[in-house]
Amino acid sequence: MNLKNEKWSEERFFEMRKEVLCQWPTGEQVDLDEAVQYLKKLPEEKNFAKRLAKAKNDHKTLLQPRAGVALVEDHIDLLRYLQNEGGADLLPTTIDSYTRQNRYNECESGIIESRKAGRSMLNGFPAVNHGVYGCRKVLEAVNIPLQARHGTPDARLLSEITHASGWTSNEGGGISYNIPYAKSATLEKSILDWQYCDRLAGYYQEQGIDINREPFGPLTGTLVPPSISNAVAIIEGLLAAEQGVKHITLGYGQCGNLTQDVAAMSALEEQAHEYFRFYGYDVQLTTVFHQWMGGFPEDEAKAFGVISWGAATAALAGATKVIVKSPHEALGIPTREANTQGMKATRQVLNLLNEQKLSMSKDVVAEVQLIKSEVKCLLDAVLDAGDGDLAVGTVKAFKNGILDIPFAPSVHNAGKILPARDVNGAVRYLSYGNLPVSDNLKEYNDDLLQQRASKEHRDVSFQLVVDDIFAVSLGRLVGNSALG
């Protein structure tokens, strides 16, 4: 099947469904007509897209944690706790690693072992194995919308089951759930597979059911320059819109410099709207801000500082929702109590900043323009590579390093760019690799890095990258190995 950025016909979509639903026995539980009627009967307060639209209209930032365990009843207990004790506005279901790799036999073993052990032996919820019946049981046990969050290059069956179960949001995309997550999955296949997921969401939309789609904004989550993450987010948003998706949430992972983070969120929303309008897509656009995705300090008090710092940035940036971290991030999978503590700390900061927004200072405006200029360079080159076809251009762009994500495991990623913080702590490019960024933008970037090196009395070198990766876990933003 040839890749092309073109809306799938119903004939093509339904022909592919026959293959998808046969991947695991629970696929037989999906009856699309029955699912449409089930979703139409859901109360509005359980619809993810409607909840986000209301929050955007009310200028509120919603809270969403991350959570998932192996067994249905345990997962229900966990989500109810996060809803009732943590005050979550939106609920996640983090999917386990075996499901992400479509290894459903191992999921089944994990479910059996979890029952024997009396605790979760999987690092998430195996939604495909639990099927429509199990997933609906989860939805019906809570009072607020539910989203699948995973990391799956091929999420077709997962999407079928979760949407048929009333989960009205699905996170991911053919780039963001491939390059940062998988080693050998080809982009051509993952984009095709996510076109299917988007066409499924678009089909439900055509039946009058609002389904939210959310590309994964932070990518690898480690010093990703905003122009890279914004470019990928906009590409995945456009690919989804082509398949008929009407409710799209574009995301960004906190980099740490307040001016840059606020500017990046503003640039993402502005530029996405510009591209949606240019291509004639009628999209309800919302945004998500991910609290710090890098290394956390082990000390809980210090971790709460990092969480609150992310909460403040999300509020000041006007994000529609914020993905909340816990004070146990440095220690492994957090307990439900730790997740709740992270949400309460975040809620407190959001309440304090409820009426405040960071003004568009000269520095913020300049950073917005810088990020948008870099993104335009990248997207123009992607479209050129595909002779105007965004999907084809994306595959060729990664092959040639025109798009490149730092620290990604994929063999289909060039891995030639290196990020480092500038004199103000904003993330810049130490090495551009093959990115098609204009010379004047490169000169500005290089000057900022040189200012930092001069201030710290050292050279602009790879050591900057190493220091910056570990800086936050050591209690600062800009790393300096000379400080110990």
Second form
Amino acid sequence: MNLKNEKWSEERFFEMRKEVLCQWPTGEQVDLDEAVQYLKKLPEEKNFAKRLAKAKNDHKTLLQPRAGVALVEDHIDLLRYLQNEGGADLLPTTIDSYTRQNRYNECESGIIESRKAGRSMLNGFPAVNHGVYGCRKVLEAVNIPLQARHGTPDARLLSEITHASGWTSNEGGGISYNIPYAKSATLEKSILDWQYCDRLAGYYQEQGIDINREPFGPLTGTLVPPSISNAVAIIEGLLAAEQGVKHITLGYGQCGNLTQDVAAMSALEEQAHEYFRFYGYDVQLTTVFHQWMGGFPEDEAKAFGVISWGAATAALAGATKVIVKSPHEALGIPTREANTQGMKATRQVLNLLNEQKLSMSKDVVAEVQLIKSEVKCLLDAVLDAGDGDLAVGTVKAFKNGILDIPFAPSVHNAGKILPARDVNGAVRYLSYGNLPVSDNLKEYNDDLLQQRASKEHRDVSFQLVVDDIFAVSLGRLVGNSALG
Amino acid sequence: MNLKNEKWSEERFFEMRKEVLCQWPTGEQVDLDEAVQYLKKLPEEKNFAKRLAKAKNDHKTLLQPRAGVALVEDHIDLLRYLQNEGGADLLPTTIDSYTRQNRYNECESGIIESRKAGRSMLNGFPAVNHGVYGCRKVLEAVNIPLQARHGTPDARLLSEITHASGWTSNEGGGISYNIPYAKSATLEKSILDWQYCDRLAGYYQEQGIDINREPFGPLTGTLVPPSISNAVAIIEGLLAAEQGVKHITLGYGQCGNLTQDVAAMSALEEQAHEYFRFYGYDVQLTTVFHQWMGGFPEDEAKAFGVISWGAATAALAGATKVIVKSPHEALGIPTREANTQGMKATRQVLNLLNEQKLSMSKDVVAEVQLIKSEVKCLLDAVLDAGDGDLAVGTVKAFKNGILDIPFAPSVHNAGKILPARDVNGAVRYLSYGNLPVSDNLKEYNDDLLQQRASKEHRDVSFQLVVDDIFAVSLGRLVGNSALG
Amino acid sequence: MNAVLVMGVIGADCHSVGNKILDHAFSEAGFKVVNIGVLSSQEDFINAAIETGADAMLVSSLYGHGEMDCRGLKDKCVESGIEDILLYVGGNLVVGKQDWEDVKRRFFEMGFDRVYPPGTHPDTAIDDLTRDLRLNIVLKGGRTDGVYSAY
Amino acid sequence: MNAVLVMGVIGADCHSVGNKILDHAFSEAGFKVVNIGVLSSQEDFINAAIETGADAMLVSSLYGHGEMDCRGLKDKCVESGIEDILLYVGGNLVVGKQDWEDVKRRFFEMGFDRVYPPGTHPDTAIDDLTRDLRLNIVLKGGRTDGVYSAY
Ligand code: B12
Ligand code: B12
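Compare with the form predicted alone: the form predicted in complex with its partner chain:
Full complex below, order starting with the chain above.
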């Protein structure tokens, strides 16, 4: 398949474009030159990259919800509500799951059924089906930047349509939108397809239009050890930068232990900078913190507790933006009111913490060191596996379990590592699978797990994992079956 | 008035008792010997002091709501609900405001009107009017310890009735239940009256019954600098210990800045221990953290944010218990459902943080030092003013503004200090009034305030205070009028 | 001549923060403020109003007993010969979160001219005062301009 | 002989965590589990059931499209000659927080034997399976004891 971590030539890119734009009739609506003109005329305050850069500069944490419904008019109402009532700083458009699997026919049925039912039958906005006309309508109806958020292994047409519509940010990546979101899509193909998306963003960038790209940090959202998600984020950041992307937001999903979360965010930013510098990429780097991405408690008051703790951690970690959950999380896609409630609780906490910094304690410093060392082990091995090529190395690494994402659905993921919480509630490795992590790091890890098991008078076993998966939704961080 | 910080003789105590028990007909129901027998037969799990000691030992933070309504049966329903649905660890009985002013006739009307209206017309439970029979009914209807929470300058009869009813904890103190709660009650009298309450608790203690006493930490709940509230808490702790109290919970109301709050709680515990040790009191010391006690936002989602941040701070500060607010706080006394929502959000956050410690950063260490130094300045001057007698010194100190509580209603309070937030959101002194704080501490303080003012491009002035009073209810910690 | 306001917190209520803020705001706005503070009885309010010839009486109640504490105040004003005084009340007037329209109606029926919900900004009251005081003069047959001014 | 369960996540749904947990729980409980994983079509479910002679088909849908994805599954089972197979469905079946009784009714009407709300503990399903499988045998005229057991 000719995968290499190398910037695509314009010829190759334009060659591929022809094919991409034929995937669904709305592809016709994309005219790159016209799109460049359109984007150039957009007001600054609708540019995602610029808004993030400003926030980073001002040491502010921006607030972004998730939201998307089937029909254009309803989606506009929804986004306006989140902007005006919810006070969002940045708007999303969550794309429906059929689009994510490129099943545009099913989207079409979903649109029709939604019209009939009078409510959205799709779990997101089918942007490809609505085409450039529909997507521009959305952009023009709001006052702040818009981003596509999805989970699409092959997002080429989606990216073409949304960028041409003035949506100046695109979430995703060849790993993060494949392994947690797909069953059989190969990494060769998804990385290639995301090189296309990155190349597209890079193309706009070359025309002087800032486009933001955001690899999806939380992966499966479920007990992902920070070294895994940081390693993947850095790889996807590097792959994007190679294709000419200049504005990158790297993300992380809250694990719940403050020390670990603050350290993970620090480690991510520092280490990404180091790699960008090493490879000579000139990138404007920002960060995103995702409020707890695993199973939520059903009780709304408890959900508010989880949301607020996420907000506090985002602020203390100094994230450039935070992605907000709602009190409906455990049950279903939130109403706009519930979504707004999540945003208001989050805003309140962000504002309470606006003036506060958490000074680096020695625990945080040690954890940063630990995470960076683990990530280094992983990235060294990935590069090795690819004989120096990051893209090739990534494919091989997943094959050999050098990279491995817990609980992922993909058959191309080894699925050998198991995470569990340690005695302080930090996420560690119950099993490292084939991860090439050095022995001293493993010993440190195992000791912390052993401490927890002893405290709970039980063995270090798979039951810890099961208990930890259910823990937050049952009202605690560390699953302790003994506590009932 | 013969005020001295000296344990009352039994004669003096019993002499005074006769008078106290005549203040309202229900006083007759108190038979001390019978009460001792009654208390001895109570199950352990209803003993407040024992429950706190266990929590302290287990490094757990207990959860206690506020609640009280006019009628016994309704109050029982309410407390049972908070125990069973809310999962309270400790129960309160908030006493109504007429009782607090010893206006038992008005309580009687309130009880009658409440029966007529079918809803509580009183803002709390009129325990004196309900007498020992009513109060024991309440205790016997629940499974966990019960505490009287009020704001009564002269709580002698109230304390007699509630302790005799098996309520094993009493909140209050001669300063903390006078200056923030009264207009003209003199400190001489309120301290004497609280010596009586303490002596009563001490008497039970001598009979082998653990009674917990809890000075009211937050005072006016509004921008009280930690050194003021810690100084008052330590004084009231010492006054109680002198009368034979052995189980003391010292409290603090959240200011909102994590570093300052964690430091204030540490400083309070350390310094109280130091003073207890110095005076030779053998006291079981526990702590209570009050979620934000100032004006709340009306929006319930925002209120959840404030509540959850309070819960997180309580956990990170290692408080023995936390007093919980509800999402109705800004509007009115919460329904039991709203109260439970506050508790559930709090419990969720406490559990998320259960395994986490915040390691002492150098900022926290410095803030502990600062608070302890300020408190030392104040307490030295108080003792000086009383020629070594703490009770006498306290009365004089308030007269001279050596102790001074911001925004307090009492005419016996100088009302000269003004608090305002600094550049990090910590509560500092805009004006020290007559507080005998040393110059180097003042310089440090003034510099931090100046930094804030410069950042906000304005002068250090009274407007900062006004803005800070409204800030949290308007959705931020630091009032910045420029932000609108 | 500046309008005179008597203000305070009624009943067994000790909430002093809002009282201090209102005092500050009304004084800054140019009113002559007679603040009788917290824990004030109906008699305290009326005596202060008579003594100072006040134009308006601003009653605060935060703690929930407002309904009981305010009942009969209007009648007492009438009896004391100050039936024309403007009567405002504000704060957390009743126990618990109740339907505001209903609460307002109950206080209007008690004879208050204006009733304010929790969280009312001082400026709202200042605007209303400026308007109502002028109006009151008109009704009393006095001059319509410049007599009473908050500024 | 152990009962055979076919389980998976239907449609374009990728939520794999619950699927792995259920697999683990059912296997521990002694069932023979055939897990076809996420992103499975109706045809995938039916083929797996026929191939393995499954006694029950446990469909998960978390992502909100459950209503569309499950429509017609029962008919296809009938057409394929496995009309007696137990049909369970669970997860976050529809888009948004909807009235649960209403949701349940809609899925019963589609031909499911049991419908589970979000947050259902695996043990609930295990209890139900043990009961329903026995019942199914009775209805089919088979032996009533020991034939199918989860343990
Ligand atoms: C983690 C998660 C993700 C991860 C999933 C990673 C992975 N590969 O598994 C990521 C981040 C990738 C993700 C993506 C999406 N998600 Co998601 N996700 C969640 C979340 C937070 C937890 C799910 C989980 O793992 N729970 C833990 C496991 C153990 O529990 P469980 O899945 O509920 O399963 C248990 C029970 O339900 C029951 N059960 C399940 N099936 C069955 C079947 C039977 C027969 C029985 C008896 C029992 C049973 O038993 C299981 C074990 O106990 C939930 C919300 C929540 N629950 O808090 C949302 C949630 C399921 N996701 C949702 C959505 C919409 C999506 C997306 C479409 C994105 C979007 N629009 O927001 C995409 C889906 C893309 C796709 N193609 O499917 C929605 C569904 C909304 C709805 N139904 O109205 C939810 C409810 C969040 C929300 N409120 O919006 N998600
Ligand atoms: C701080 C506080 C306290 C402090 C007060 C210290 C002090 N001496 O002032 C302490 C801790 C001592 C305290 C005690 C009690 N409190 Co308190 N307290 C509060 C709190 C959190 C903030 C009040 C405040 O200072 N706000 C800031 C100021 C600036 O605003 P404000 O007081 O609302 O006043 C403004 C407006 O209302 C308006 N306004 C007020 N009056 C008027 C009048 C007019 C004419 C106009 C135009 C406007 C106006 O203008 C003011 C300035 O902007 C409120 C809840 C809240 N708001 O969040 C509860 C609250 C007022 N307290 C309450 C109660 C019940 C009590 C207690 C009885 C204890 C208890 N049962 O819980 C005791 C009272 C004892 C007594 N004898 O009065 C309840 C009242 C409930 C109700 N009405 O249903 C509240 C609402 C909390 C609650 N939801 O339960 N409290």
